[in-house]
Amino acid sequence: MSSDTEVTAPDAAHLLRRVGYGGSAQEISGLTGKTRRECVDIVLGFSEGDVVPEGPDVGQPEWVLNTDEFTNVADEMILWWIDRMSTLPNPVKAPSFCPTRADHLPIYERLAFFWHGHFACDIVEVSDKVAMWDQIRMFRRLAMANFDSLTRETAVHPAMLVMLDNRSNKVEKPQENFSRELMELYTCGIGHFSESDVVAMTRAWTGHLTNVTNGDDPENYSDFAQMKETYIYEPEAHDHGRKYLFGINANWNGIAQNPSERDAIEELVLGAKRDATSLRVANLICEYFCNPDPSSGFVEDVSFAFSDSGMEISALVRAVLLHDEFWSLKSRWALVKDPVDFVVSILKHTGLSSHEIDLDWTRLESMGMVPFHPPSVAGWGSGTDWLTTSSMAARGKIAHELHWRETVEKDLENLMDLTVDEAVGRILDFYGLQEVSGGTHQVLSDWFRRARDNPWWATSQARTLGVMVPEFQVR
């Protein structure tokens, strides 16, 4: 198969589930008949060979700066992001010219959430909602940038410096947390560094602090929500001695400050650990966009494209979306929707807002995923981690909210005037389900026949049943 293969309606629906949160019948139709390459150009917002635009920026609303209501603002930040994910329309045609700043496309939210889980920081641990808001803005802005740039800016962002304690990493009192996770989780991975490398990397990152440590003790702050930390480099807190890192004896610094120093991030991304970092990040992106067990050939193909591009994320994402394995049956319906994906998909197809289904921190937590609040520095789980009894029960409660939302009724009205097949087709089209199993179709058909005895309940039940079918739990 080639990138010139014509895309069918099920193909288009598959692509829109992966780069966004599902497509409407009109959006799916808009991509149907185009080639794979044309569709990938459309959803990315730029073509191969274009100068890759910077990701969209959403600014900083005044309510984020409200220092009086930490918990309420954190809730609003979460719901704002979920509503943004659900309301961005899928593009159906490529831009006439490549913009310097990308349009507000769903894939940038997908990638921002991916990087949020990859470089996981917790708003409760960081205790600075402005920093957390700004970090997600950065992930969106650099979503398609060079991985070196993304890693570099993330490393010295106040949220990360606080989350992994590098603001306390000084020559007289080294702190290993960030240095270890930088290698283990963010770049080359386990097996590609030693404990002596951790020690050397820690020494390299001394002095990369926040302004709070400039004469202040963060442990003495009684109200962390009032802290507004910024990154500073303090030369007197840095270990200027030579260090053996990856077997190389040099004057290492986390981020080199002058020509005499060797840059640790550059070595991880573009130097000695380039192949390991490329392969690991490529594998994670394949798992996120394609299937939980990508073939070694697939991962190697896209890893080579990533590395050959100089570690450009845009090249990696494009290579993944154009690869045959992405479009294969192996990758169809292969990913279990995480709770945020499940909720966003509902809002996307119904047009409701997070407030209209009474979404809040507690409801998201009962499903196992709260944006800005990952369970650990390793981010969230995936796949069957979301198929627990408690998580599915929580999903059912969210689905039940649709039963009472009459504003959605117009989209599924007059079901009783349709044949069984027409009514089932209307429900499936409403939720962007182009392909369902015979079992799912039979269950919905049997329900519709019974619903004729109580027609006033049919539309309400249809809204709820549509999001509880197995195919709506996966993407």
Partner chain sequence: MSERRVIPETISRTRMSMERRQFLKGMLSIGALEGLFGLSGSIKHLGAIASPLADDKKFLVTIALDGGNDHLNTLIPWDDGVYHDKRPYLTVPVSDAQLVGEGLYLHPNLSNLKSFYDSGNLALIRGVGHAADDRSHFSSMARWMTGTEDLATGTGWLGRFKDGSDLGQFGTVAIGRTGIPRILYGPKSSGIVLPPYGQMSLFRSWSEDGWEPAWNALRSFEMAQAGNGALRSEVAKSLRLTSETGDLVSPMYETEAGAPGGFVNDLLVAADILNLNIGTQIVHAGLPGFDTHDRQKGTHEFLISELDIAIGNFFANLLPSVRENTAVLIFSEFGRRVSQNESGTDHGTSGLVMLVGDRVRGGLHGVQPSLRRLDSRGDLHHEVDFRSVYASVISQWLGADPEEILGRDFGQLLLFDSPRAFLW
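Condition change, the form predicted alone to the form predicted together with the partner chain:
Lone chain follows.
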């Protein structure tokens, strides 16, 4: 098996479920018959050897700036993102030339969401929706950049400075929150730093603070909604003493300000902790794109590619997507859809918008996943975490309500006129379920035989059951 292997239709469908949110029949057939390498070039939007383009920019819409309605705007930001995920088409052709800024491809939404979970900031804690919008915009832009750049920009982004309190980390009163998680969660991981490294890293990050400004009216400190924090480095708040970090006695700074200082992020990403960071991030990417238990050989292979490239995320992602384990049966249908995936799948197949299914913060929270609002600094869970009775019942509720929502063009009416097989086939096609088990066929057939006596119920329940079959819960 190799990069030159031709992809089948199920292979293409698998690729589009992983780098995007699933493909239409037309998109799947557009990739079928091409080689794995050609398909990967298409979905990434650039080829090996190209200068990697910057991720797409979505700008900052006026409505995000609406300071009066924090809650509504936060809801709108979430729904905007989910609608974007469900409506972006998959590419089926390689670009004729490599752009400097990438097209709006689903892979960038996948990666931006991954980095959002990795560098998890919470809109409730940060209390600044503009900063949160801007942070996700940055994740999209740097989704496939160098990991050093991504970590560096994230570290001093106002959302992070507020979230993990580095804005109050000053020489006389050190604040450990960010420095500890920078090592434990974002880069090398536990076991690769000591408690004295936490002390030294915290000292290195002193002075990286925020400056509070007040919009157009600098004298007005009464209007909380107008306040805006921006990053500022204050040398007088930085601990300029020598620090013993990772066994090296130097003039460490979180971000070196001059040649006499040693840069802590560079050490974590490209220096002494490079292997640990590379292995850890590679493992997380493998779990996110492939399967919950990637083999050590696979992780080592792609970690090597990552490290060898100088920690280019694009090299890591490409190595993962071209690896045999990605295409293997082990990875096929191996990931449980998280609640956002579940909702996006429904929207894609029904053609409905998030507003049309009354999606909101509460509905997402009931399933356990609200974008912009991760449950902890470690982000969201995965896999079987989504298979609890509570989360599944909340999926069921959304599914249940589909029965009275009007679909735009496609519908599941008049099932009564069909044979059992035809009716089941219609339901599965409607929800894009091309590869389903005999067991699911059987259960749906049995259900249809019981439900068909009442045409209205049969149609209603078909809409609900279609998204509750086991195959719809995985990707």
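Quantities reported herein were computed from a predicted structural model and do not represent experimental measurements. In this text, rigid core is short for the largest set of C-alphas that superpose within 1.5 Å between two forms. Residue numbers count along the first chain shown, from 1.
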Rigid core superposition, residue 459 Cα moves 2 angstroms or more between these two forms: yes
Align on the rigid core first; then say whether the Cα of residue 29 has moved by at least 2 Å between these two forms. no
Having superposed the rigid core, state how many Å the Cα of residue 432 shifts between these two forms. 3.2
